[in-house]
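In the block that follows, a single chain appears as structure tokens, in the form predicted alone.
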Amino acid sequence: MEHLFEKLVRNGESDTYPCHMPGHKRNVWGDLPPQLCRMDITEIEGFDNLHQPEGILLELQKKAAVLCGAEESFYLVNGSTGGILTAVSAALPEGGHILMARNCHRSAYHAAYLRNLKISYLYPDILDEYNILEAVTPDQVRAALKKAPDIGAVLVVSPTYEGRIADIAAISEAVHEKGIPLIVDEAHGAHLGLSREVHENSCRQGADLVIQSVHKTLPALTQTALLHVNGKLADRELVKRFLHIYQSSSPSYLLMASIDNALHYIEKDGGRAFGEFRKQYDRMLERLSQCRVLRFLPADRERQDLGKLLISVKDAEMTGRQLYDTLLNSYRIQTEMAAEDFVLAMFTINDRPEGYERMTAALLEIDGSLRGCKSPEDRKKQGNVFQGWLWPENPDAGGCTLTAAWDGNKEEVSLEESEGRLAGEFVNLYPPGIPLLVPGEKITKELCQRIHNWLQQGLTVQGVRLQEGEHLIQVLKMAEEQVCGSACVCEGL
């Protein structure tokens, strides 16, 4: 069939007149390459349209169904953030209640905020030998279930950040029992279910709304991704409606044809790419069994994902913020981000032996020059304790709901002050984008002092501003803070 990067470069070189958007004109300005002026399209005559597809466009999706096994797919040009709100949207109605895993990105906790849902939470474990969060469980699922009756859709993560995946096809089954939907928040996880090198993914285990970033983990620009849909416990006039408000009415066709490409990449040549994949990340892995302090979370045919190389200082006299800097600075390498004591890199089909090779030789030296942490004492001193997550275990407790919280009055205190007042905005590292805090949620002590130690090390924290040398969180005025307190409809299960 055609593809929509071919049929964009062939009307770019045509002799037909542009008296349309966009402004550029098909004209070279600055220092932009010609090639993508002659490309960016708007709806014109023959390219379709995303909001109501008949043509390559309706195709194309067709075709991303078929490849990655939903009954049917949408293209989406605003990334993960679209598919989860309207997934979300679309599955519940106003003032609905959501089974929600508590690691969900902060796209998830907009949408409960937009459509006034009321929020149980699942909290996973921490795998602890990496201080790291598990996917949640089908037991987990079961259980809070049972507690609340009428929750209306399940959302959890996998897999997660870190690549931690999560028994889809015995959660879809506990979900299904009560007649509800699954959503599987898979933005990490574009690439499952496309060989037998990786794991499969949550279409095939019977999730009902799955969305993945085709950007993350395949071939593809930024801000693409896709909203898989099976059975009939998802509406899909309701998804379609709530794409029509989430995406934006003059879709990128540079980004569309991105999402072709890559999925037809992987239709070609996915087997031999895959499998090249899976040969130079595990030798990658075996010479880093050679470390005497750094250690690697092993890739896994069972609950972790190949290419999230999670590299840990937990015994190391360093923190992941300095091993962060120093790959950056002493070996030119980007990794996806710090926390406090490990460094996320990523790797995908399409990295080469190069920077396998970068990345062996620099880790290979940096363990020579460790000297690993003789005692929990050291690393205390160094302050690089995990201490947990320490969410709220029970978020009604003086708390209130996220859309009356974020809605109602606030003002500015210190950090310091903030302890025993309710959250007024979000507080999380970036990346993930997994909040710490929720509004309306309490500050306890405890989470004062992660957020000090996050800024201590440097790390990247929303929802905290900087001035004059003062830390300034957002909390409920203390009039709020009254009001939500009794009206608070909140759980943690």
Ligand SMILES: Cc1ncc(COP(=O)(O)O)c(C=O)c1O
Second form
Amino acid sequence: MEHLFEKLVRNGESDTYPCHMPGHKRNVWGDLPPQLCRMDITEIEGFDNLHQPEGILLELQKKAAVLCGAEESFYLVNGSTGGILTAVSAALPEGGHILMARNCHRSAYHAAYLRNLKISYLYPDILDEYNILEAVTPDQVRAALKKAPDIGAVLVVSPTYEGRIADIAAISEAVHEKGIPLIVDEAHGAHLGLSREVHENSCRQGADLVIQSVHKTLPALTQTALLHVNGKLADRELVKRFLHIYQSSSPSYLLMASIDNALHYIEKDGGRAFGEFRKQYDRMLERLSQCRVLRFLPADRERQDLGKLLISVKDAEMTGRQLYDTLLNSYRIQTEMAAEDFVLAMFTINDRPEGYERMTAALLEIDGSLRGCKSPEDRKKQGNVFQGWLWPENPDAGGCTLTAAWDGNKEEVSLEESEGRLAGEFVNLYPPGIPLLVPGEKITKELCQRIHNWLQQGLTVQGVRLQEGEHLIQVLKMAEEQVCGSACVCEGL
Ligand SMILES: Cc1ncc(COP(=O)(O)O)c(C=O)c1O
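Target state, the form predicted in complex with this ligand; input state, the form predicted alone:
Let's see the whole complex now, leading with the same chain.
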């Protein structure tokens, strides 16, 4: 079968004159690499149309479905973000009731906003030893579904940003007993199910709608993703409708070719590549087990994904941000993110031995320079006294829908003054972009403290603005709070 990348190369070299978009006309312009322009086309003859695929794009999507064990797959060109917006919008009617994990990416919240959904949350446990969120469990899902019989769809994240994998087979069973669809945000798991070295993917465990960012864990360009559909519980016509709505009418062929290229690479060389990946990664973890102070989350095949190197500084006299900076400034290693207690580094099948070697050497050296354990007193002094995410225990305190709250009248107040008020804007630690506060939720003292700590540690907090030395946050106006309070629709389960 023909591959999109090769077809684009051939087209770029042909003498067919481009009297069509894009405006660069396949000519070198500015500093862009010439090959990029030559291959960047729009829906010209022979290249099919992603919004009505009948030729090469249909074939490629079918191939993706076979590889991933899905009944039907769709190429996405604006990341898992577009897939999550689509899946949630298609799975529930306007005003429907969704049960979703509280650690969902903000795109899930955006979908709930657009469809004016009532939201019930599943609160993941905390893996105390590393201070990270666990994936949600089948028992949590069952209990929540029992409590709210009008729930129309369930959305969970697996693997999580930190690599925790949920028992999707058991969750699917629980959700299907209710006759409703399960959506899995598998943005961090496009590699799952492609080799015995990694965990099975959610398509093969019964999920109805699965979204994967190809760009996150496979060798593909940023923004590439897949949406897989299985079974009869998801309305496929609605899925297509929302894909048309949320995706560009001019999807980039470079991005689509990059999805094809990544999947083709797996087909051709996946066995060797994953085998090597597992070997190198395990070896790095084994060498790092010599560390005295730094700790690493083991990749246990069942519940922790391969490739997410979680470096815990919980016992070290340094913060996650300090380790992140040290790795970057002293060792020129750019990691994925820093949190209070850990740094997350990512490895994939496309890492070279140099990457493992440099990371191992750097961490062994840093560990050698660290002094003993951080006492509880030290942790307190550092202000690092809170465990987990500290979501509002009772998010229905405000009682308004996300849509009502986000659209409501707001004012900006200082972080200190915001205590007891209802949030008017999302507050996220970025990455990973999981909201700490959702519009309409009550801002507690602990939450303020938590945001304050994050800011003090130099972490990126979205939704808080610095003005003349003061941190400002948006809250609902008092009158708005009363309106919201009368329409109690957010529930924590
Ligand atoms: C859990 C999760 N879901 C979805 C997304 C969105 O993915 P994308 O960047 O491909 O749009 C992210 C992005 O970081 C994520 O962490």
